[in-house]
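The chain below stands alone and is given as C-alpha cells, in the form predicted alone.
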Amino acid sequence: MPEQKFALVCGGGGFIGSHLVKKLKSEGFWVRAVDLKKPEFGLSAADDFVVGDLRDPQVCQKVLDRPFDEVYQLAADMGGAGYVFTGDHDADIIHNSAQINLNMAYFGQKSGIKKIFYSSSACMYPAFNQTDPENPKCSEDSAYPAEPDSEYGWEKLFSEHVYLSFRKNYGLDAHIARFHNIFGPEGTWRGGREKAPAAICRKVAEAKDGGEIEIWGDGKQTRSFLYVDECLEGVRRLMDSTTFFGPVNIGSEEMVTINQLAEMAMEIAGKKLTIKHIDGPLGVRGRNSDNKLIKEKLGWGPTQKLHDGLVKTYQWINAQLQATK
C-alpha cells in the first residue's frame, strides 16, 4: 500500500477549493480544508475543515501543524467584475489577499511543508497588451513591464514574487499558475461577486422567453473560460512536476465575446432573448489564455469545449434558481 499523503487546501470552502478537495480525496489524500466559511452548496469532502481567517498568523500556525506533502493556496478576497473593477474594494482586496500569502509563505516554510501551489491570475498581465479584443497577448513572458488593470491583479503579481522569493532564499517548493476565468457548478451565481458565465446563466434562467437580459458594455469584449475539472487537472500536473514550477497559464484558448457567451447560454436554455447593453465595470478589452508553455512543459491542454461546460453550469444554476422559488 502506498504511504498516506496529507494535503491542505486554503480557500477550501470556495468554488475551486471545494472541487479540489473532492479531487484530492478521490486520489487518496487525507485533506484538511481551511476557509472563512464552509462550502455554500454542499458538505465539504475534507477529512478536517477548519473555519478560520488566514490573515491571522495564529490560524496559519494552527492549520500548519504538520509538514504537509502538498499545500494549495487558493484563498483570496476576490469576485467578478462587479466586485473587482468598481474600485470600491481595492484596499480590502490588496490587503486581505497579500496578508494571506505573506502568512502562508512564511509559516509554510517554517513548518516544513513539502510543496505549495499558489493560484495567481491572468489579471496580473499588462492592460496595454489587452486592448485589442481580437489579439490579446497573455503569454507568460509578456508579464513585464507590469501594468495590471486592477489592484486584484497587482496583488497577484506581488504574491507571485513572495513565493518565488521564498523558493530562491528558503527552498520552498512553490508552484505557480495563472488562472483564466474558471467556471462551473457550485460557484457563486448571484450577490455581486459572481463571474461572467454564472451571471449570464442566471440572467438567462431568470428571463422569460422573448424578454431581455442586460450585459455590461457593448458585449464585444473577449475572454476565454475554463471548466473547473480541466483547471484541476492542470493544477495537479503542475504539482506533480519535478522540473517545471511556473508561473504558467492554466486556461482555455477558445476565445469568445461576451455577446457570444450570452447567445450560447440562450441556446442551451432554448430561449430567444434580446441583449440590452448598459454601462458597467468591464476590465480589459480582450483576454485569452496562451497555452504554448504549459503544452511544452507539461503536455497539457484542455479538451472540453466551452459549450459543454456551460451546459452543466446553466443546468446547475437553473436548478438553484428553481429551488429558491
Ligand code: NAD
The other form holds:
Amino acid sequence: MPEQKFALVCGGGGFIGSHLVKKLKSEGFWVRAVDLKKPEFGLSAADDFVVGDLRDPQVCQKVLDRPFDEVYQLAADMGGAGYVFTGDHDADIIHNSAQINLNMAYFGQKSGIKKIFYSSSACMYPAFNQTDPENPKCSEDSAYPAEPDSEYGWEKLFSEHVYLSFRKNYGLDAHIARFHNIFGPEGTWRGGREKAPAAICRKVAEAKDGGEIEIWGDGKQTRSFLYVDECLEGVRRLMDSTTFFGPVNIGSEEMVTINQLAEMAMEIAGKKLTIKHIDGPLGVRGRNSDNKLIKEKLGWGPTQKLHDGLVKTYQWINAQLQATK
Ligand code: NAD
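Return the structure block for the form predicted in complex with this ligand; the form predicted alone was the one displayed.
What follows is the entire complex, opening with the chain shown before.
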C-alpha cells in the first residue's frame, strides 16, 4: 500500500480550488479544504472542509494543526475585470490577499509543512510590455522592473516575494505559478466577479438568436485562456518537481481577441448575435502566456484547444441558466 498523503487546499471552496480538491482526491490524497464559503456548485470532495477566514492567524494555526505533505494556497480576494480593474476594491484586494499570504507563509513554515504551492497571476507582469495586442511580452524574466496595472497584480508580486524569502531564509519549499486566465465549468458566471469566458458564455446563452451582446471596449484586446484541468496538471507537475519551483507561467499560448472569443461562443451556441461595444474596465491591451520555461523545465503544455474547453464551459453555464429560469 502506498503511504497516505495529506494535502491542505486554501481557497478550496473557490473555482480552481474545488477542482483541485477533486483532483487530489482522485490521486489518493486525504484532503482538508479551507475557505470563507463552501463550493457554490455542488458538494466539496474534501475529507474535511473548514469554513474559516485565513486573514485570521488563529484560523491558519487551526487548519495547520496536523502534518501536511502538500499545501496549496489559492485563497484570494479576486474576480474578473469588473472586480479587479475598476479601482473600487483595491484596498480590500491588497489587504485581504496579502494578509492571507503573510499568515500562510509564516504559520506554514512554523508548523513544518513540507511543501507549499502559491497561485500568482499574469497580472503581475509590467503594463508597459502589454500595450501591443499582437506582441505582448510575458516571459518570466520580463517581470522587472515591475509595473503591474492593478493592485491585484502588485499584491501577487509582493506575495511571490513573501514565499521566495521564506524559501531563502527558512527553507520553506514554496512553488510558485503565474496563472493566465483559467476557465471552465463550476466557475463564477454572474454577480460581478465572473471572468471574460464565463461572462461571454452567459451573455450569449441569455441572448435571443439575432439579438446583441455587450462587450467592454472595442473587443480587440487580446488574451489567452487555459482550461482548468490543464492548469491543474501543470500545478501538480510543478509541485512534484524537486529541482524547479518557479515562478513559472501556467497558461495557454492560443491568443485570441475578445471579439474572437465572443464569436467562438456564438458559434458553439448556434446563434448569430451583434456585438455592441460599450465602456468598461479593460486591463492591459494584450496578454499571452509564454510557455518556453515550463516546457523546458516540466515538459508541460496545454493539450486541448480553447474551443474544446469553451464548449464544456458554455454547456455548463447554459444549463445553470436554464435551471434558474
Ligand atoms: P475564486 O475566487 O473562485 O477562489 C478564491 C477563493 O478564495 C474563494 O472561494 C474565496 O472565498 C476564498 N477566499 C477569499 N478570501 C478568503 C479568506 N480571507 N479566507 C479564506 N478563503 C478566502 O478564484 P479562482 O479563480 O479559483 O482563483 C484561485 C487562485 O488563482 C487565486 O489566488 C487567484 O488569484 C489565482 N488566479 C486565478 C486566475 C483565474 O483565471 N481564475 C488567474 C490568475 C490567478
